[in-house]
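Form predicted on its own, single chain, as structure tokens, below.
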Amino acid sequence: MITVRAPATSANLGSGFDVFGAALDRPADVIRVEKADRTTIDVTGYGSEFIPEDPANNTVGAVAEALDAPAHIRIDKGIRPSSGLGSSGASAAAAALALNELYDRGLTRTELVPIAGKGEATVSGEVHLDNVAPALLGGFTVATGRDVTTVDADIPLVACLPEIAISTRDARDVVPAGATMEQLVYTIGRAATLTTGMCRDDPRLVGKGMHDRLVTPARADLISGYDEVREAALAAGATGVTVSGAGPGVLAACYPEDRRDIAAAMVEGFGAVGVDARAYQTRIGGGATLSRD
């Protein structure tokens, strides 16, 4: 039996809409494989019982089929689905590192970066790789159609997660068809601050990078309590504030000694509109580990 425990994620940081990915040292999904005749799923944990089954329908089951590997797959789920932290994502990049090893098929983790994209699309309708890459490779990621960079940067985090569903695909629906020049200008020159301080580990050029008017805008409407989320969490020093992914999490940046704080700050955030949350305090980790039992 191979099991591998793969981190929750973080895509687009604000302004990396579509490319930016991070990895989160908690919470994580875990999955075990054995070899079988055929793929089977047992799904547990939280959100389970809104996880299909069925092979066709889930993540996992579409890495089995591209990789040409049946097993009996389990899947302990510590990322809730629908929670813009990656969860399908990361279900997706431990199958399909496991059933690399559980089958020997010899495939480097860079390599398994679009098989496991493929696993992502039976949720979102498409191939993505901004939540996958990180999950197998851990750090901050910069995801340009196949070709992937990584950065091993140690920012902290902290990620607060609504109890609020918003599926992937309605957060598509309501990006932006177009930009103006203004926008376009913004958003490159805030995804270059944040990609340097990621290269410095400084969580003000980070924190600086992730604010963006074009799609965070219009994710950030389908939040309830995202504007007073925010401000609570820059009044206890988040040194910036974005939806996460697809949303409803928010991640926000900061220094170490403020996590307790802007988690604190950003649960009451939540609670002052009546929504219960729950908030993780983390930072940028390691991507999928891999054991035999």
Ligand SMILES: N[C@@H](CCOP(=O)(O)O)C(=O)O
Second form
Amino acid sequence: MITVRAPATSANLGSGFDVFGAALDRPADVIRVEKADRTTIDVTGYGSEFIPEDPANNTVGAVAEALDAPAHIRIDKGIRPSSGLGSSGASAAAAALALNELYDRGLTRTELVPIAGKGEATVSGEVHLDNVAPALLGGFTVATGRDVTTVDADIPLVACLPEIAISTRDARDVVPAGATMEQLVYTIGRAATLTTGMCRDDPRLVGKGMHDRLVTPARADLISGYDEVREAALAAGATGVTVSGAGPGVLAACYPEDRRDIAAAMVEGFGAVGVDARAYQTRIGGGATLSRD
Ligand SMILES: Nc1ncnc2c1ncn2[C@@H]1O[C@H](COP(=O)(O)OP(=O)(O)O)[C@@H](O)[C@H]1O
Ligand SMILES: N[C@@H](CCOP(=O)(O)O)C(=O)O
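Based on the form predicted on its own presented above, generate the structure block for the form predicted in complex with the ligand.
Zooming out: every chain and molecule, the one shown earlier first.
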């Protein structure tokens, strides 16, 4: 049996819509695969009651099909679905790595990224690699088309998850259809600042580079309490705050000594508007890990 642990991820990081992603060192999904004549799926764990076991509707089903690798697949969810923490992408990435090994397909992790992307597309409606790339490769990733660049960055983060569900598909509907030249110039500046910060392990530059005036404001409107939580996190020392992926998760970058206070402030901020939330004190971490029993 092959076991793979694939990490949660935070896509976009504000200024890098559909391009930037980061692997988080927690939480994670764990997947176990065994050869079978046809693909079957069992799901347990966090939010498993909302996840279809039919291979046609689960992200791992499309991956098994793309690799021609039928298997009995057990998914233990550590990442809540519809969270903005790449839950569906983590399962797809884990399945790609596990089935590649189970059937000796010999593909590299980079070659598995578009295959995992096919799985993710079954639920989000479009292929975007900003969750599956960091889940497979780890670190901070820049995915442009089929090319993925990685930076092995070390940045402390807080990911705060309110008890609100927003599907990526719905959150893509509010993305503005176009942008002005002024908005583009602003976004390019922030994205470049963030990338420089990742290369230098500099939380200040990463936080500054997260600011985005294009996609994030539209999505923030879907998250009750977003403005309060953002202000609370900044007051507690966060260097930048943005929507994690398509939301409702909210991501803060910070220095290590402020992480605990920021986590508490964000949970309190959601609490002030009557929304329960939990915060993960985390950091940019490695990609999926594989073991064979
Ligand atoms: N293996 C899976 N893990 C998580 N969600 C899945 C999986 N397979 C299908 N889904 C569906 O995908 C949707 C969640 O994906 P998405 O909206 O992209 O959010 P996120 O990936 O941020 O959690 C839910 O409707 C869920 O039922
Ligand atoms: N770039 C995508 C990322 C979605 O991430 P998820 O973690 O919410 O699935 C988007 O912003 O739509």
